[in-house]
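Just one chain follows, in the form predicted on its own, and it is written as C-alpha cells.
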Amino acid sequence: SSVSQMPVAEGKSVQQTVELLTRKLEMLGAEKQGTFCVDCETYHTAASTLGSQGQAGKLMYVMHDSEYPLSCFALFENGPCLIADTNFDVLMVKLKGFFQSAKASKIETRGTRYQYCDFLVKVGTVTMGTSARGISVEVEYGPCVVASDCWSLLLEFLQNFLGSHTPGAPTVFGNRHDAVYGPADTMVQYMELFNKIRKQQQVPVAGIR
C-alpha cells in the first residue's frame, strides 16, 4: 500500500477535491466497495513517570483501521508497532498513570473504498474535531505482499490516477524492501501522514511536538 496526501485543488474546497478524485476513479472504471475509516489518538508519557532527570517524554499513537475491525495498533514514536485486539483501548485507560491522552489530539480520515482490477483505492477526508484538514489517498495492490516486486506497477497506477501529485516510495519500503509487507506498515504511513497534516495546520496540542 501507498498512503499519501493529496493537495487541495486550486480554488476548490477539500470536499470538492475529494469529489474530483472519486469522479476520476469512476471514469477509470473503479467500483464503490463501501466506506473506510482510520483514526489516531496521541498519548504522551505521563509527567510522573519521567522523574527528575529531564528526560523527554515519548509519544504513542493508538490507531484503528476499519479494514481490520478486530485489531488495534499502538505505534511508538520512531519505534515498534504493537498489534493488539480492540480491548487495548480499555487497557490504555488503566495505564493513564504512564500514558496520558493528549487533549484534542484525535485525528481521522474517512471516505469511500473503490475496487479497480487488483487495486483497492481509498480516498478520505482527514478531520480534526469538526474541521476538514486535508485529503488522504491509499492505494493497495492486492496480489503481492513484497514491496520490491510490485512498486513499479503501483507507481504506474498512481501516476495515471494522481498525475503530478504522485508520491515517492513510502519510507517503510526502504526498511522492508524485500520483506513481507503487513498492516503495521500501512499504519506507519497513516501516522506519518497525520503528523504531517498536524504540522501544516500548526495546531497547538498539549504533549505533541
The other form holds:
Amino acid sequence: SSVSQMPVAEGKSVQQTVELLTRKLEMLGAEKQGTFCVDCETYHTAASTLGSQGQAGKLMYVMHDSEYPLSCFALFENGPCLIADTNFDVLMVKLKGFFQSAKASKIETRGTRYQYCDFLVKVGTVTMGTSARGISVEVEYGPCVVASDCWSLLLEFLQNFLGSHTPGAPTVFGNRHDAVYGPADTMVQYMELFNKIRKQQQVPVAGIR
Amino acid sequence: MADVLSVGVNLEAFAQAISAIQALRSSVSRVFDCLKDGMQNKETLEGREKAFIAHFQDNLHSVNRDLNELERLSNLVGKPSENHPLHNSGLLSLDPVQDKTPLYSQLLQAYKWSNKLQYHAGLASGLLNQQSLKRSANQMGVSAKRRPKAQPTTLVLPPQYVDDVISRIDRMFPEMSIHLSRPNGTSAMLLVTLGKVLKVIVVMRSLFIDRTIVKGYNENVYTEDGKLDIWSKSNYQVFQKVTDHATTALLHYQLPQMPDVVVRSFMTWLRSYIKLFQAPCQRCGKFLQDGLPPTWRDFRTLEAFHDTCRQ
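Return the structure block for the form predicted together with the partner chain; the form predicted on its own was the one displayed.
Then the entire complex follows, led off by the chain already shown.
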C-alpha cells in the first residue's frame, strides 16, 4: 500500500477537500466500508540514560492502526520496527525512566475506508491536538505482496482520483527489492507523513491567505 | 379460384351440418324426455304401454333419421386440412387479414429455419464424433453406458510416471515451485507457487487436470485440518478472474494422446502470470480496467490483455 499526503485544495478547508476526494471515489464506484484511525505518539529517550556514550537522544514513535486492532507498533526513525501486542502501551508507562512521552505530540488521522475492487482506499484528516493539519491518502492493493511489482498499477489508480497530486513511489518500496510487504511498511509511511506534517507546523507559513 | 369456390361449397355444407347436429341433439333429448316422463295416464295398463312404446319408437326413428342426415353431410364437408403439410396450422393461410397478422409467413420461416438447424446439427454431430476431444470416460455420455469397459489407457497411468512428468516440469521453471501430494488415493493434487504472485491448486486425475483454483500469494490454501482447500475461492477479484481463465485454459489445451504435453503447455501458460501486476494490457496499454489488471493471457503468444480487450 502507499500512504501519501494530499495538499489542501486552494481556497478550501481540509474538510471540504476530504469531501471532494471521497465524492470522486464514490463516482469511481468505490463502496464505503466503515472507518479507520491511525495514531502516533512520540517518546524521547530520557535524559538520565544519555550522556555516558555521548549519543544523541533518539525519538521513538508508538503507533496504532485500526486495521490491526490487536497490535501496537514501535518505530525508530530509519530504525527497526517492533510489532507488539496492545499491552505494549502499559509497558511504555513502566519504562518512564527510559522513554518519556513528548508533550502534546499525539497526532492521528481518522476517516472513511473505501473498497474498490481489490483496492482499499483510506482518506483521513490528520489532526494534532484539536486542529486539522492535513489530509492522508492510503491506497492498498491486497492481491499483490511485493510492493515494487504493483507500483505502476497503483500509480495508475492514484492518478485516477488524485490527478496532478499523485505522489512519487514511497521510499519503502525501493528499499527492499521483491521483499514481502508487511504492516510495518505501512506504519513507516504513516510515521514519515506525520513527521512531514509536524515540520510544516513548525515553520510558519509565509503569506497566509 | 377453384380453391375459393370449393371453400364456399364447404362452408355451405358446414352450415347444413351444424343445423343437422342441432336437430340430432334435440331429437336425442326428446328420447330422454320421453323416458323420463314414463307412461302417461291412460284408462288401461295395456293402453298406457302401447302409447309409450309408440312414442318411444317415433323418437328413436327421428334420431336415426337425423344421424343419417349428418353422416351424409359430413361426407360433403370432406377433410380439407388433412393433406396440408403443416396440418391444421396450414389453415392460418386462410386468414384474410395477412397484413395485420402475418402469422402464416412467420410460421413458414420458422419451419424452414428449424429444418435447416436440424440438418446442420446433424452434420456437426457427425463431424464432432470423428474428433475424439473427450477428456475422460465420464463425459462420453450415453454411448459410454453401452461399452463401460472402454476407459482410455491414459487414465490408468502409473503414479510413478505422473510424479516424473510433474518433477520434470518443476525443474523446467525456476520461478515456479510445484508440490505434489496424494491425499485421496492415487489422484495427485498440486500446489503450484508462482514467484510471489499467486498460488494455484491443481486437482489431477492421472495426468488430466480436473480443476484449478488460483489464490493470492498471501492467502491460505489449507483447510483447518491441514488439507489442501480445493473448494473455496480467492477473496480477491483478480484471482477469481484468473481462476476462470485458468479453467478456460484447461479446456483449450487438449491432446488426449499426449497428456504430459497438455500439462506442460498449461504450466507454461500459467507461468506468464508472473507479471500479473507488472504487465500493461497489450491492447489499451493501461494497467487497470474496472479496477482489475490485465488478467487474460493469450494461449499462443502469452501476451497480457484485459478480459474485455482480448479478441
